[in-house]
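Only one chain is included here, represented as structure tokens and corresponding to the form predicted on its own.
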Amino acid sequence: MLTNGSNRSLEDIDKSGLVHAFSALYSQKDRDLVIWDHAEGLWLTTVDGDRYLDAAAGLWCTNIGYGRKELAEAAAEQMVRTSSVHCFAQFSNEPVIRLTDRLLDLAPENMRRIVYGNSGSDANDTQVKLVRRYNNVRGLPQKKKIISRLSAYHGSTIASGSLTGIPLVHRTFDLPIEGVLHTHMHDFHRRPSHIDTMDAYVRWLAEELEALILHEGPDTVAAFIAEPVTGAGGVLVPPEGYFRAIRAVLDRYDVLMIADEVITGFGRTGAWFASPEFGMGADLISVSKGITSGYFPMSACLISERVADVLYGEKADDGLFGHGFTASGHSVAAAVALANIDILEKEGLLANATRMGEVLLRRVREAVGGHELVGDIRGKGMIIGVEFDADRANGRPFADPTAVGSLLSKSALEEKLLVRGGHGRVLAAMAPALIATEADIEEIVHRFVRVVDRFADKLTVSGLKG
């Protein structure tokens, strides 16, 4: 056993005793470690100094920035006056209320209720146990089945990682579990070949939608999920109409939709949620990352007036509720989410979210839109996928996704620009903080020139271009 630590160096700690999430175990031990001292704005400090532009707003989410000192008052003073206050039973805490009070009146206008807790992932794990509770108490207890879609990220608890769409979530902890399922995602850059238009790949995503549920027997099936725009699985726009034309689907079925807006929430596609927009007609709400850019674990599940009359008419035992986490609905999360509210709202950084995306986006097609490996580049608002193809005049992908995609990020950890990437695909995603000035834009673009240059370089010499 460690008794004194500080003998060792952090790097030595950190490689014998912390287990890093998606991260290679085998050769963790291999890599170079980077260990963030300080931040400010769009800027990342290592402890040896150097200087990262951070231009994915960490895991999409600090939304006004870092070092927001407003949080950080907020958050002290709400720790001195209630530390940790749980909302169980009758118990309650004023930020927490104040807090559901403004949710709601910011929200699309059918949601009714919330539902606290602390992550993206529990926050859809709740949603899975709120559609089987809400068929439960209608009386269709056969009616459970969710359907997600490949490529989707939902998370990465047993429920939630079964929502989500990418292998590498479920490998090795034998997911999905039974009753969730999945159907085609909306890529049309990667549309099967048959399919010349948008509006026939609309039709043929609905259609393949509604073939499923029928093979499975729409009295199994409950709820469809789905970000309003894919983040880790890819940055992907959906196409117009597409989104309706599934709700048409599911209406026909009595099959719930529920809006993952773990990355798109709080202004990152320029509006508080991004699926009112796109015509999602969302009977849940997931929220997180966001709601307190970051800043403190929180998440939270909107429940529209179609589910919390069935929740709030159960009379049976009471209608007791036995779902919770220790942290569900904490004082100084909400604390911490009111002072981000109230950023957002005063410095305007939702129509900034969205002034700025367009320079991004257009600047990004201009700096690289050309280049001989760039296949695709979308977005929408504060935040762009670049999608880079082995053979871009015919769209094909490369062979081994994840080798070449490793050769890309490590060439923005060179120029040290942060940038996301893309599960099962080569990607570079950049959501920078709503923060961004024009000239943060400026030199984001002129990084990730040079990433491209050096990733193209490495593609070069490694042979995985095939």
Ligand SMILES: Cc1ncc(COP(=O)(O)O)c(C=O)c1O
The other form holds:
Amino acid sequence: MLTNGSNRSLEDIDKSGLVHAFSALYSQKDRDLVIWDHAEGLWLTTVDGDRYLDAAAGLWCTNIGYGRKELAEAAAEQMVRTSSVHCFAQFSNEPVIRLTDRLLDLAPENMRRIVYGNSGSDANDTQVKLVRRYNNVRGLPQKKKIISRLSAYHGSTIASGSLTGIPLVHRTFDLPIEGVLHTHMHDFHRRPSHIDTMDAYVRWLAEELEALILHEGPDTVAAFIAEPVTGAGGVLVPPEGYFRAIRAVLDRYDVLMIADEVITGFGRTGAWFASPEFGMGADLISVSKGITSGYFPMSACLISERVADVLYGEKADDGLFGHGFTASGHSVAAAVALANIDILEKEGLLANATRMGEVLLRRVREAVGGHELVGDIRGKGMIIGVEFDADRANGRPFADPTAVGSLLSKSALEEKLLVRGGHGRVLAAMAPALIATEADIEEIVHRFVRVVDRFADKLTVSGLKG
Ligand SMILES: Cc1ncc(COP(=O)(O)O)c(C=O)c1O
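Now that you have shown the form predicted on its own, what about the form predicted together with the named molecule?
Every component of the complex follows; first up is the chain already shown.
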């Protein structure tokens, strides 16, 4: 029995004391725990010696793979040098200055300033505050509402959880807060039945957004937030022309575009940032996860010239910028981020993400594209989603996606393959580390075929098929 020095097992202590994120609390005691011991490359090993192939890069974040000593060394060196220093008022540190320079160099050309934080959620909270301050300084105190999209995931704090468009993040927490609205997500596979072409769908989505802005009153709408490729909400790649059409609507009503690049930033789609390729024309960008490959908590909000000019032009009576956290611009996080960016650059991992992402999408399509339960397979770079339907012929979804989705997750765990599920849909999302080789992709696909077979068997036995 593994213990912490007392006579209780790790499992016992975990189950009686630790609150797990996004899990049903009432069922915690009955869950089989998976306790990691160590990790390398795409592989994770439990304390019992079981090896799992991680096709999800943790929570879409270990872009350089597990176990890179360069990051550990950068962290250790910086911890000894500066330990915990802050960036309040006039205080700064060398790694965060160098990182700022590097990020502004890699970012879309209109980005000028950076606010640091510790998580994707707090980055999006900061964006809400930046948008509020931007319009207060402009003398437009009514212009504060933010439009997000149903199925979007932007975090789980009070503000970012409100931006999220997934009911389970709202339920029982009294969210969303006032001033956060949701329009439709692009989701061609689950589009309204009267729409049959992509062009018509893009037009409909843009018109829906415009109708919402007009209904609320353009003077009250400040910003729109979107992931370039929707991650947790279903791996939804925007249709051709979608963000350009949305951007045109925003421009008509003086509404800012916030690109949530928490998943897509730092190579996931084959570029440092995904928003330019989709024509988002972002005014503000959130990043986290891939900035340190998840090795150390860090986030950043990138601020464009348009917004920075207003914030930096503020009058003295607007007061101090009363925002920031103890660990904003943490020197160790910045040192880790710099070492991570070095690896992404030197090892050509963005190009590898494009190349291996194409192989992954093609091989998954070849392997399970014809399966009677597979409704749609989509992706961009190293992020792909396989959506399952109750009736493939007419694209009918499962009546109980949560119960069916848990059969899918169980099947994946039994095959020791880590994939992410979906909310409100039955989905297997794969987003392997960007270091994946063709052999890794083959192993992922090989296991995934067995996962789908197992899932089909469980579904038949469960009676949940309809
Ligand atoms: C697009 C996006 N934004 C924000 C977040 C929230 O990040 P965090 O969990 O670090 O708060 C996530 C997390 O998965 C995400 O996928």
